[in-house]
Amino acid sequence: MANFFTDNPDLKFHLNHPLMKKIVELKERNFEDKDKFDYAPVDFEDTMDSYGKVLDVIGEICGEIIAPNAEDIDQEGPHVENDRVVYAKGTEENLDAIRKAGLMGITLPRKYGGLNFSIVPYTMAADMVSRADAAFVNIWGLQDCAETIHEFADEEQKEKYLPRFCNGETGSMALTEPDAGSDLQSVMLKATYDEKKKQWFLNGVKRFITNGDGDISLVLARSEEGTKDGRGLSMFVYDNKAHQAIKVRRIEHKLGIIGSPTCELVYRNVPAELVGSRRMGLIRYVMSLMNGARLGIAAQSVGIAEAAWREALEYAKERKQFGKAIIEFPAVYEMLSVMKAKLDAARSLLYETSRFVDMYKAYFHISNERSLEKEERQEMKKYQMLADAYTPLAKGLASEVCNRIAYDSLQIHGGSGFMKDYPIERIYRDARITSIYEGTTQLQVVAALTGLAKGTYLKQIREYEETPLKPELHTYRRTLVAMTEEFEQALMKVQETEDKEFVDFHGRRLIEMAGNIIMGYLLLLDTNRESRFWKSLEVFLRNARSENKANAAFIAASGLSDMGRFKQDEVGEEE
């Protein structure tokens, strides 16, 4: 029986990560539930125990439901029927096994019906639908949107939205328009406020909407009239199951994710709720709902390149060719150790960010319930500053690499890949759009650069050089040492023009460059953990540095009237 928790042992290997002891301490508030919920665990082990056991009841679902659903919904697709949203068959088996095992709102506390369960294994049950079916996990992880929910409106609404969450009904959040697509400072559907009826009704177009016609959707729109800038834009709620006011125009004809329905939705005087303050919703509340939204993009990405590396390792081993399976062929047995390489650094990634997250997150609710102490102020700022900075890292990273291992997958599977007959023809199409959505890779990259110029990298790379480590793992930190000296030189040259647009030239290659230091220790701290990792760190660092060396030529050689060689002349014009 297939099982996606068991048969990875990567994921239980990252899920007993030290921090967690901390994570979990801060997210029970020393199990204070213990008292109230007969299903509350009573210490970390007891927590542990009960992460384990529902990860295992996602993997199983996902190996046995979702996965063998995944061809037939990609063949079948979403239609609209009556400006409604109709799913494919095998989606409404997918959700109703979710919800019949109670997977839904499982981040959020019990007194609305969640698990309370942190980020980090929230992130490996995305990991794993993701693997199953990259499309579903669309629909199954925008109970993200229960999370800014939860963080910024009040009780009422609290206790309206969140159970409803738990009970297994759907979210999405409308914020793209026809005119405004990664500007969301452009967004111009009209919010306005009936005095008499004491209701804000809403109207306009939105498009590209993930999940569009799910029961609860977040929506971006302009409530200060005149405005044209994201001081503007409020943040609401809307109930599609009490109004079914919104009319769902067409679903996108996509290349990829067809299980997902993408819409263009019509607002006619829909009726909506403020959620929090007005003039916020750009401002703090998206940043919020984008910053989660990224890191759920950040473990479709790690999901989907598991898919696609579990589907070339299986081919290369079936598929012969001059006598041999072509897995013995050094052209093929190297692409896979590469790929397998990057999968380990990606996954370490996307779980690191998602301890910081989880601390930051921890700390910002307690904040609500009570004044920190100077130490825990100290440590939310520390890990709010790295989870802002490692969470476009790990979006623009992990979905690159999610694209070149869908993309070798395929490439080994030659002639075949091409053809329907196998899944890697759905997976590579579904692996596109990971580094297009919730912010292109150039998008996270210009907000990596937040944390190049604070330092951010530079400071954690130093805490990860001080770790304590295996005598015989030294010679890999030499290594990191020199490449972090070589960025740094890198960084300098760049910096020191003090020129905006000849950072941004660079900023893909700098924060290549840093991710891959980054990544490098994270797999060496995982094989300091465990060495079954050493062959994954052996081959990342002798790709990683040869890439590094190669971005630090590139920046060395390079100068400010250098940029004029890239710029492309209009195309055409007649003179």
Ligand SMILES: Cc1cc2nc3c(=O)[nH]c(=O)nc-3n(C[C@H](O)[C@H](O)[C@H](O)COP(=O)(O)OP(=O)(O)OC[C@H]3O[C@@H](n4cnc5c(N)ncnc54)[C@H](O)[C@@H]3O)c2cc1C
Given for the second form:
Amino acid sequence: MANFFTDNPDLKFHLNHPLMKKIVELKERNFEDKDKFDYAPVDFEDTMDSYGKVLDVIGEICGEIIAPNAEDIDQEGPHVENDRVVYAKGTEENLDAIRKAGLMGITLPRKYGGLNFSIVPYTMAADMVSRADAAFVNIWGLQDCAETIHEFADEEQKEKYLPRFCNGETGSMALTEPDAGSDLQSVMLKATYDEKKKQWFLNGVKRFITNGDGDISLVLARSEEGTKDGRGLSMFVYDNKAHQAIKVRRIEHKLGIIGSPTCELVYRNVPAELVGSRRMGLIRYVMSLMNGARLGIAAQSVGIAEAAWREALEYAKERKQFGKAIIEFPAVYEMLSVMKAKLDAARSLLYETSRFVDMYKAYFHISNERSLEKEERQEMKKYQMLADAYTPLAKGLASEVCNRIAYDSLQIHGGSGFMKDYPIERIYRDARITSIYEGTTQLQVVAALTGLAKGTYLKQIREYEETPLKPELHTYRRTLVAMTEEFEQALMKVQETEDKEFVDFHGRRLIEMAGNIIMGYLLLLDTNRESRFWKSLEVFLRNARSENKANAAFIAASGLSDMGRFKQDEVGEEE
Ligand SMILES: Cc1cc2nc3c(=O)[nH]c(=O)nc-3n(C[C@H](O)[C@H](O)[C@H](O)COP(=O)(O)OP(=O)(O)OC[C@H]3O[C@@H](n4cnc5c(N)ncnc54)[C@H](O)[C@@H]3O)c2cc1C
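Go ahead and give the structure of the form predicted in complex with the ligand, now that the form predicted alone is out.
Full complex below, order starting with the chain above.
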């Protein structure tokens, strides 16, 4: 039986990270649920055992149901009937299997019907589901909306909506509009309060909304008349199952993730409930919602990359040219080893980020119940900064790695990869979206530059540097120390200009350099725990060192006046 959890030992390795003990203890509040729920764990080992069991079930559903359905879903796709979305047959089967196994809402507290899982095993489930079908993971993953309701809605709303997610209802996140994509401050969908009916109503259009006809929707809308920026926006929850008041005008015809319906939605007097406080929609709630979703896309990227790498490896072993398997040609085996090294590095970054988010979120929820001790407050602050800095880094880098791995995997398939006969043709198309939605790579760089300016990455790099290592690994640390010095020089050169445009101009280069050092350290620490990551560490560092050198040389040779060379002459010219 195919099982995507047991056939990939890297998952168990990341699940058993030493920080998990603290995460579980914080999340389970000293296992207080054990007296209230007979399925609640009694201690750390019991919790880890239950994570393992649930992941094993998800792994089996991925291997036996979701992956086998992926091709048919890609062919059939969803469609619109009477203004409503109808999923492809396989999507319904997948949802049915997930619901029957009780795998929706697993991170929510038990009192709402969830399993109170931490983010790490949830991310792991997303990693596996994405490997099985990158389109389906979008529908499954929109349960992230429940997390935002859990964080910011009032108790009445939590009791109304959260158990429904646990019972298998789906979500959607309606932010984007025709004139508001990367720049969500421009959202115009109007929210008006009817004093007589004591009810908010939404009017306007949203586009590119994944699973737009889902049961429960979080909507960003302009509640403050006359405003034009983010401070006039609020967050609403709309009960689509109860009201069916939105109209799905169309589903987009698109390159990849075809099984995931991307909807254009029309709102005409659609009733909705305000979540949290007015004006905090974009500034606070959407930022939190998007951070969760960005981590989800990082997981999707790693899962797709895993699928692409496996397809390439299998094909390269079987395909013979010039009398031998193509895997024996240096050009092919080098591609495969770099793919695997980048996959391992991106996955390590994904789970490091998930742990940081877990630590921060656990303290956040505890702080809503009681005031934190001084030490706890400091820890919460530390992990909030790390979660904020690492989330765009993980999303930006993992999605680019995913695209590269999908590209190389197709290349290894030669002409056959271009045909619909092999899964890589679909996987390659699916990979493309990861660096676009939930904020393009360019926007992740903008967000990550904040982490750079605050010194969060460098501080964490120093912490990695101080971790005790086996003697045989010291040489790799020396390489990373040298890469850090080179990076600091490049950073200083850019920052001392005090020119924002110059910082933005080199943003991608600086973030790539920092990311390479961080992923290098993570692989080093992984190898320190288990030697089987050694090969990936070596291959990754060789590539990363030369990539960083190229970026450093580019920055060293550039000056403020150089930016003009890159500017397009046509800017501002109208026909
Ligand atoms: C398949 C799919 C599913 C989606 N699902 C959802 C969903 O469920 N909910 C939702 O609300 N939205 C969704 N979206 C919308 C998605 O988040 C946006 O498409 C994305 O954020 C980019 O916005 P845009 O398409 O308007 O591109 P634009 O914002 O117009 O960007 C165009 C280009 O300009 C660059 N750019 C823009 N601003 C800057 C800047 N400040 N610095 C540097 N470069 C910049 C971008 O990187 C990009 O290369 C989905 C989109 C797709 C394609």
